[in-house]
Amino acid sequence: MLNISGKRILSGIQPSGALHIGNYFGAIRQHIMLQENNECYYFVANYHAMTTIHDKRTLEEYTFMVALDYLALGLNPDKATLFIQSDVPEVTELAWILSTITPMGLLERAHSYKDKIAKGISPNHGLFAYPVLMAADILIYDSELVPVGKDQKQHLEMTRDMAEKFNGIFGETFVIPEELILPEVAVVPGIDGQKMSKSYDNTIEIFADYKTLKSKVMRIVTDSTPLEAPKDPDKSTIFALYKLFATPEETENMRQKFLAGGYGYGQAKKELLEKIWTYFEPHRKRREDLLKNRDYVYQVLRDGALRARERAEAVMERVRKAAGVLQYRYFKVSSV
């Protein structure tokens, strides 16, 4: 359990695709926790999905998913602000100033830019700024706490030394962020025995159809010790999965049976599909009737952009006057 509190927390998940059960154990389920005694606000970062989504309907559709996701998972809108990245535009104003103190050399250093081009993913503009828009979505709100895996951190740390930079020339304007390291559990591992990540489809959808879900658990790869033999847990995708899951007593259980032999993974596969299948039950009861009432959900969205919005506009109003950016419609015309 994360024991944080009174704190102004900031987190914003892509939506680049179905959510999947690394997303929950990563960072989702972290997420509805911190919502019952902080500050928090949760956005729809589909503004950073445009680096790699370029049809219309797709990134509608996802965005608009991920939000149901997040209700139907257990996010309150009475207790947590979510809400859609474009429906703050004074983020994208953040993000020009911003650009503006940032040095090329730190946005060539970032981790995230090399990983992706390394994996095909044809370089933009948009692409290679990324950790300027992550830091202006960050700094608008004054996050105090920003949650983050451990592959993640150097997004903040960028984030700090832009605000820093800012604070520096201009004077203390922005709130400086403190990371938040979500636990472990946070490396979900995907069928293929790697990190559970869309980028290698070795996902398994939190919220997919019995026949689906089925088939990516008996899809899990395997070692060929035969159904007789000992099996050792510890190096058991399927094992690693089950825990996240099951009861200590339950993982004991299964731990047992893999150990004592006489047990094989296709029974270990089934196991593992009805704890999955169990577990999200009711969450998906909720989402069939968030579905079935679209306008609540566009209510929440709309509901949360004032929200943030309103915090949003009165960082601006610092930051304009700290840098010396005029808006000469506000001024009023002496008359003659």
Contents of the next structure:
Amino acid sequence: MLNISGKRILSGIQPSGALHIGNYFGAIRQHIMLQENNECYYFVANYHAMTTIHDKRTLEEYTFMVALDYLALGLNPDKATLFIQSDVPEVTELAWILSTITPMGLLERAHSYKDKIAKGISPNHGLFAYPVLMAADILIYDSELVPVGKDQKQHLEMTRDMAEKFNGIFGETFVIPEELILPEVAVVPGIDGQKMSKSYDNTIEIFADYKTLKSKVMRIVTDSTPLEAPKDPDKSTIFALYKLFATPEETENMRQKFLAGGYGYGQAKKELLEKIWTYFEPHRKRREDLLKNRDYVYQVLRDGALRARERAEAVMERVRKAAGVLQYRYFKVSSV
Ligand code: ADP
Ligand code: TRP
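For comparison with the form predicted on its own, kindly provide the form predicted in complex with tryptophan (TRP).
Let us now look at the entire complex, which starts with that chain.
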């Protein structure tokens, strides 16, 4: 598993909808594992989500939900710091400062920006400046390692470019961070067989109710191999998903049933459904408890914000002093 210790780790999660099992196996599970031996900071990137969400209720709900789900899935606030991005407003100050040394060309080359434009999304300035805010998120906590999916690799390279440029102009100020491209699973497929993603509308949500979960699993696309015929497990989305939840013995068992024939996709889907449902059972219980005790969640977010802000403030003082950004409290007044 993830053999990393003693690092200051940070990652952000955009609150752009209910978390799905691609997010879980691709990111959340590793975030939670890393809390054991590292100093972890995880935040809900609500400022980033504002580049696409312009509905007050939706933004509020999704922001709270991500925090809730992380706690339900095992984030331990005694071990990791969990907070909301906007609770450390200094991050937008740093984003501004970084933007003044960021060449337009660097941002124009961003894949995620170009992809969105290609999809016909009419870009706002926030979307264009997204990587600058992300760099600020990372640099403001002196982060050493940033666990992300490979789609975020370029953002980390841009972060390093900005940090190095700032250090070059103003002297050593920022720790240069590294990305940790999460290696555990490749790509979790969605119910249509493509990469599971909110943007493809093919997700299975971690905390879907049973009926919704069932309908999603039953809609997993299969080929038309007849029930009696042997089937290739490695071409099946059902099998690919089952593997994530099952023990090696159970996986081998299902593989043999596929290969033997006489085992229908419908039956395989039922087994998958039960596996997903029981896998998340303890987390679902914990989530229900947390929902009955929202004050606890608020308290966790408050404590997290205070801890994160203290660190951010120390880094900002370094940044302001390096760049000559005056604040009255830096003046020494001899008699007050
Ligand atoms: P989405 O594509 O649904 O919008 P995000 O881009 O918000 O998901 O992904 C958040 C995190 O979850 C990222 O670290 C990403 O790499 C990971 N992730 C998302 N979908 C998958 C998937 N299908 N397989 C593996 N990891 C995924
Ligand atoms: N851009 C990241 C994503 O979409 C979310 C994010 C925002 C982030 N700020 C960050 C991730 C800082 C790591 C570090 O997944």
